[in-house]
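The chain below stands alone, shown as structure tokens; this is the form predicted alone.
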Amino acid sequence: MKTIQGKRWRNWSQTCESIPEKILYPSSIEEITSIIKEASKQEKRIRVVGAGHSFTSLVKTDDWLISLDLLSGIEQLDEAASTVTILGGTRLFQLGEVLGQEGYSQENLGDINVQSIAGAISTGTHGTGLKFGNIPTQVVEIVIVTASGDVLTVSEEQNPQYFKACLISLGVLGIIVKVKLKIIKTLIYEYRSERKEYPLFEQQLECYINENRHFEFFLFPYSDCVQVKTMNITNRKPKGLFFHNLKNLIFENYLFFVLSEVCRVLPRSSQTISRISAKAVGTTTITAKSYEIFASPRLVKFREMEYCIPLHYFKPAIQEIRKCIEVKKHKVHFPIECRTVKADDIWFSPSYQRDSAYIAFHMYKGMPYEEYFQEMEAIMRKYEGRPHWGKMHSLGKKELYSCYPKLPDFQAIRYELDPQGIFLNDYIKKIIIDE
């Protein structure tokens, strides 16, 4: 088994780093079982990393860090049942490509696709569209290796008492080694991006949400322009995406990087840069296969906080956000990303038992974000906001217990499956462990 000792680890956004004693790369479930048993014997703690795209210290450890990069790939595509069984380290873009070759896809995805499937499930990664839940809702069955080294299959039929807890578990109930997902036949989408004036957009918000299969929008600080993106099924043939992807790479990454550097050096330019970015949004219409079009590259590094609020608070929340930025004159030029997700019954899901609006706030790396995030978080909390587990927030145990009513039940299962706390780190103990 590949093992690296004493190497510094950083997450994608470089908001978290540590020097684990070991970084281990198991390539089989048997090797993971052996690692866990040895860790138990030596009283070491284990955390698991996928793509490192969480902005918090979920993965941080000075003990043993496990990467599932060598435990990846598709095991079985069951066309009759419309399911696919994959190993935990499989990245979402790898899954999309292989499924696409077979004429299938996931029903929904987020706007980046580099995460491992285990990481995406563990943190509640989501896309947009009120007919769809987050990615964990696509899970039919999950296989974890528990702290005792046992391989446990969990579904609605097998060990059902653990199922809703295991789907978004922050990696503290066991290591996700295998997943069975629901899949659908590949769809062809018409993707449309256009600029709208905010007053008219606000009047039509409910129509956008209810009349589009996938819908999201971006608010530009200090601007009355909104970028609206929709994806709907079409009978038209898919077209090549070379020029579309090239344009996104140049304008949304390289050019935006230059503008962001200007803002970092001259923060007062943020208002002007944001207005220029909003005006630059043009109208784009393309047709493509679903897995080719959900995600886009994110090369400009940033800090991110994302909250989930009940859908009926969507409009008043964005009104208050726009007003707060104008009044407090926050030096921010990154647009605010707004999406919708269907209610579910997963215990740690931010959209647990409520149709939801997700609102994500970004700040360019190197620019002060604390005051901006604090103000936005206060607005989100006012509207019963629950934080995304992989994004930055300041909530402690008391607040999180009030957000997640099933947290006490989760704690009981966590203690049952991992009484020694092998899968904990200081950050997780700080935010959710009731000792």
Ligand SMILES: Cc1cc2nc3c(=O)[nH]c(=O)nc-3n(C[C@H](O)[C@H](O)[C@H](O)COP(=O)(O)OP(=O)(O)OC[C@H]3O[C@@H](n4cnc5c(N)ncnc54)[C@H](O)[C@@H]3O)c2cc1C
Given for the second form:
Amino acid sequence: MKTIQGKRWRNWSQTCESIPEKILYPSSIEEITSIIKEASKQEKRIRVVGAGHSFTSLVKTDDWLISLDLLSGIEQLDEAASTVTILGGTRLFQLGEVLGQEGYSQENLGDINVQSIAGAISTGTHGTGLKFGNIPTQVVEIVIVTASGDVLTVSEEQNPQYFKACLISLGVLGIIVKVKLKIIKTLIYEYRSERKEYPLFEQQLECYINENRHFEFFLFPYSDCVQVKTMNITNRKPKGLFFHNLKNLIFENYLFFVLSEVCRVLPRSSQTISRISAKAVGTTTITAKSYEIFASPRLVKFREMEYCIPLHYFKPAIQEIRKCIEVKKHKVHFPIECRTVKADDIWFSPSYQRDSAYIAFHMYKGMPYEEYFQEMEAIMRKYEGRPHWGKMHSLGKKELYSCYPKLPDFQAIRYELDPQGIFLNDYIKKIIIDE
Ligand SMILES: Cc1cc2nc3c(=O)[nH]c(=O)nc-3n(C[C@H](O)[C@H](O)[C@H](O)COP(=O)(O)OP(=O)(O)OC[C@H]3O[C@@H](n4cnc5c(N)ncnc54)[C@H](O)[C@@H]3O)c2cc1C
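Show the form predicted in complex with this ligand, please, the one above being the form predicted alone.
Below: every chain and molecule of the assembly, starting with the one above.
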């Protein structure tokens, strides 16, 4: 088995790093089982890493880090059942390409597609569109290797007592080695991005949410312009995306990097740069296959906090955010990303039992984010916000217990499956373990 000793590990945003004793790359379920048994014997802790795109210390460990990069790929596409079975380390773009060739896709995706399927599921990764739940709601069946080395298949039919706990489980119930997902026939979407004046946009917010299959918007600090993005089914033929992708790369990545560097060196310019960025939003309409259009490259490094609030608080929350930034003069130029997600019944889902609005705050790497995030977090908490598990937040056990009514049930399952705490690290202990 490929094993690397003493190599420094960093997450994508470089908000967390550690030097694990070793990083292991198993290529079979049997190898995973033997790693777990050996870890148990040697009293080592294990964390699993996907693509390292979470912003928090979920993956951080000084003991053993396991990557499932060599346990990836598609096992079976069942057209009759509209499901696909894939290995835990499969990246979302790999899945998209294979499904696309067969005329299928995932019903919804987030902004990027480099995550591993297991990482995306374990942290409740989501896209946008009120008809759709987050990515874990696409799961029909999941196979985990538990702390005892047992291989457990979990679904509504098999071991159903674990199903709603296993879907968003931060890597603490076991190692996800296989996932069966619902898929849909590939759709052709008309993607539209345009600039709107905020006051009129606010009046029309409910229409935007209800009348579009996928809808999101970006609030630009200090600006009255909003970027609105929609994706809806069309009968038109898909077009090549070369120029769209090139434009994205130049404007949303290279040019935005230069503007962000200006803000880092001259933070006072953030207001002006945010206004300029807002004014630069033009109208774009393209027709493309669904799996080709959801995700974009994100080359500019940032810190991110994202909160999920009940949908009915969307408008007052946005109004308060806009006002707070103006009054407190936060030096931020990154737009605030606003999306919607359907309610579900997954225990650790931020959208648990409520149709939700997700509001994400970003700060360019190298610029102070603490005060801005703190104040935005206070607003989100006022509106019953639950933090995204893969993004920055300052909540501890007490607050998380009040956010997640099923946390005690989750603890019971966690203790039953991993009494020794093999899958814990200090961060997980700090946020959820009731000792
Ligand atoms: C640029 C960028 C854009 C993003 N866009 C979005 C977005 O649009 N929507 C959204 O919701 N989020 C978004 N995120 C957050 C991201 O989707 C999540 O944090 C996700 O967890 C990243 O997946 P990963 O494979 O990198 O997981 P990692 O960060 O590597 O791991 C996340 C968690 O999953 C666990 N895990 C990983 N593999 C396994 C396994 N095989 N078995 C058990 N546990 C496992 C880890 O232990 C850890 O607890 C974005 C992040 C970045 C950096």
